[in-house]
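Okay, so here's just one chain, in structure tokens, the form predicted alone.
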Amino acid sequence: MNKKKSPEKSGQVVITRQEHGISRKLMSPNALRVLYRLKDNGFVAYLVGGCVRDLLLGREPKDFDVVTNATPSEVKRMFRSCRLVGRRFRLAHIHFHEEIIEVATFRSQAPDEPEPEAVETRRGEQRQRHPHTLKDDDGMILRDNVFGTPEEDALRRDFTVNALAYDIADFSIIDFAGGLADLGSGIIRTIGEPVVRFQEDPVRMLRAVRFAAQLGFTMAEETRKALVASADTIVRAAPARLYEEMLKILFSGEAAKCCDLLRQTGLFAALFPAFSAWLGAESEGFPHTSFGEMLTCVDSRVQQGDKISQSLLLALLFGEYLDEKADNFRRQGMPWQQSVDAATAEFLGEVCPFIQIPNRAGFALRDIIAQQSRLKQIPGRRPQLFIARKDFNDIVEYCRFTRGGKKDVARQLEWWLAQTAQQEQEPLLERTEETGAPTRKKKRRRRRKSHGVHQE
């Protein structure tokens, strides 16, 4: 692949399209849609990050995000499905049937505003202007709306393999960090001083251990360097973005290598400081080894294509520990239903302050382990409304996962499993002997019993 230089993008390099393999069959027609009606509206609009990445490596990009010099509002008057969204970056959201194409304005790497001006309200009160530009004592940015240039927003993405463009214009490729090379080496490097970078975004650190650890490539020596002394502050990040960031790791297919690698960063220790200090003890002589037994589970089942839920995740990660927790509990006397109670709600005390697990997805984790114990019990009372709960795949998944292997509980579970058939085959409905079409049973009508002397 030769790499020119354009006249009228001087200072970048551009591949055209003959020199390059990405063709308009492998995008999103959406994406298209959105490209061409900027364009034809006289705006300029590029494919950019992600996308541009994995369709130059031959995969299949997750998400289509476009830039232009149309501002937010321009964009909003062109499409009429477009939601504007996001304070630090304001953002186009263009819903179609089953997907969202997000269109950011280009941003500059706009240097730290003055102190803003005191403005007049209508009713003759001074009030401070928001600035368009906003970091904090540490140099994390709180706010970021300085419209730029292609290339001033490309310098100050995050690294260099995710500052490729695709100019819809001429179809070109436009690398303006020098992504093509590292991407061709296999390497993750940020673009611009990496502890600068980390402090901007903390939340850079794990899209560095997401990328190495997805694309199979390395980290550059500085920016590994950076990360390591900059793991600690991890936490600053908003606890819901971590959260978020982290279900991406543990859904990449990919989440053994990535929790290695955060483990060697220290990036782990830091956002799981007890659950962390566990895995490195041992129990009764033993090393805890679910953990990583259970992440190399979850990676095939999604290299699979199968789905599992926030909740079973959770619980296929974290269910020995919470297991350990509960039995200390139940050895001062607690019931089982308690100390599983009890043991949820110690593990998300430590674990909230850093990482927002949501309270639907940390109430369905604690039935997912308590209900455990309804297994065992055939037939018990009421299976069929057991069955009927809506995480019963669930808890039947975590029994399968964690103790499948066992003869006794393999039994159990092909019990559950039989009733489960047998439900789904008895019809909910009455079918006419005529006709066959559906009848629902009629209700009787109670009568009222009389009161006193009926009188005619």
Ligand code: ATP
Given for the second form:
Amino acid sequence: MNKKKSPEKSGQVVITRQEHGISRKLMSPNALRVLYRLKDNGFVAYLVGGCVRDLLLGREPKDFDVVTNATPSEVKRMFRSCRLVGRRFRLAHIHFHEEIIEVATFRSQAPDEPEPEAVETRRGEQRQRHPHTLKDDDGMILRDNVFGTPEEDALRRDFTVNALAYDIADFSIIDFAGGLADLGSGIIRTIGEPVVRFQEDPVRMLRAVRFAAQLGFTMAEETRKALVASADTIVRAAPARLYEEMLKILFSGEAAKCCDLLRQTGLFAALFPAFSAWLGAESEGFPHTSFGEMLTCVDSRVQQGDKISQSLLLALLFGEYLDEKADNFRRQGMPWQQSVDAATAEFLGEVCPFIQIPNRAGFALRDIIAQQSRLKQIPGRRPQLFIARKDFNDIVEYCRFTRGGKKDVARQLEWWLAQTAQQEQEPLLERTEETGAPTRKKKRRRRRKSHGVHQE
Ligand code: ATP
Ligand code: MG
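Compare with the form predicted alone: the form predicted together with the ligand:
Below is the entire complex, every chain and molecule, led by the chain shown above.
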């Protein structure tokens, strides 16, 4: 790939249509529709971020993001199916049948020291207005909503390889930050000073790890050093964002590699102090537990395109740890169900100050662990009711993943699967209370009491 400076776009490196191998056939037709309409209305319109990176690497992009110099309200006027979202920074979502294309207006980087602005109210009083960009005392960006130029927009992005743009006007690729060279050498490098960029948004550290593992890249030396030095500050990020990013890592298909990198850089111990100590993180890998093995299993399932629910994922990774906690409670005389409840609550209490696991996922995790004992009861009371549970598949899958290799367990699972198959064959109407199947109780109408005077 030759890099050329185009006279029209001086200051950036531009790769012309003839010089790069990206074909529009590989792009989402909806994203192209959006780009063309913006262009036809006289606006600048680029594809940006991960999709350009992935197209250049020959990978299938997950989503197609568009940036433009049209303001969100101008975008809304151009597309009937457009909804504006986001309070901090307005984004346009253009809805298509099965896809949403996100359109952002070029944004500028948060300045280091935002000055509060003095504004005059309608009554002529002087007031201080919050600046559009705001950082806390440690340099973390709290608000960041100023429109900017294409170059400013590129430079506020996280890594050089994520700052490439595809210009629909001439089908060229614009490189504002040296991303093409890093893409060619397989390097993840922050744009600008890495310590500052990680201070502004600690989640970028997890993104650096994920992209390095997912793309098979290495981190630039300064980026890696800054990451190791800043690893402890990861807990300053919003817990809900950390859960989202943790899921992206674990569902990336390279969770084992990611966790290795998280451990080597200190991020793992910062995010999961108690769990990490239990794993014996000081030794190479996680050899004393099945955590490493579980990560590999999850990766191979994800790579095969299998769906795994969030709660099954959590159970697979933390189930052994929870079992040990529950064992401890049982040794103190607690009954089975209560011991699992207490173990889950203790685990969520350890993790949730940093990573906000939603209650729904926490309860579902607890149920998968607690219901393992039910699988051993064959046939037990009303097996069909157990099979009818929404999480039955997760309960079985957890058992198969963790203990499926044992002969007696394999036999139990076979029995349950045979019951499931049989139940699927039975027409719904034939199921009766006697067979234990869920039946709908007839609602009895209550007779209204007549209260003389009120009756009409
Ligand atoms: P993926 O394949 O996971 O979607 P992506 O690079 O597209 O990777 P997104 O989360 O979809 O990641 O973000 C789109 C783009 O937005 C990124 O490529 C990057 O340019 C920018 N971006 C996302 N998160 C940040 C961040 N925390 N700081 C700076 N820029 C970011
Ligand atoms: Mg993306």
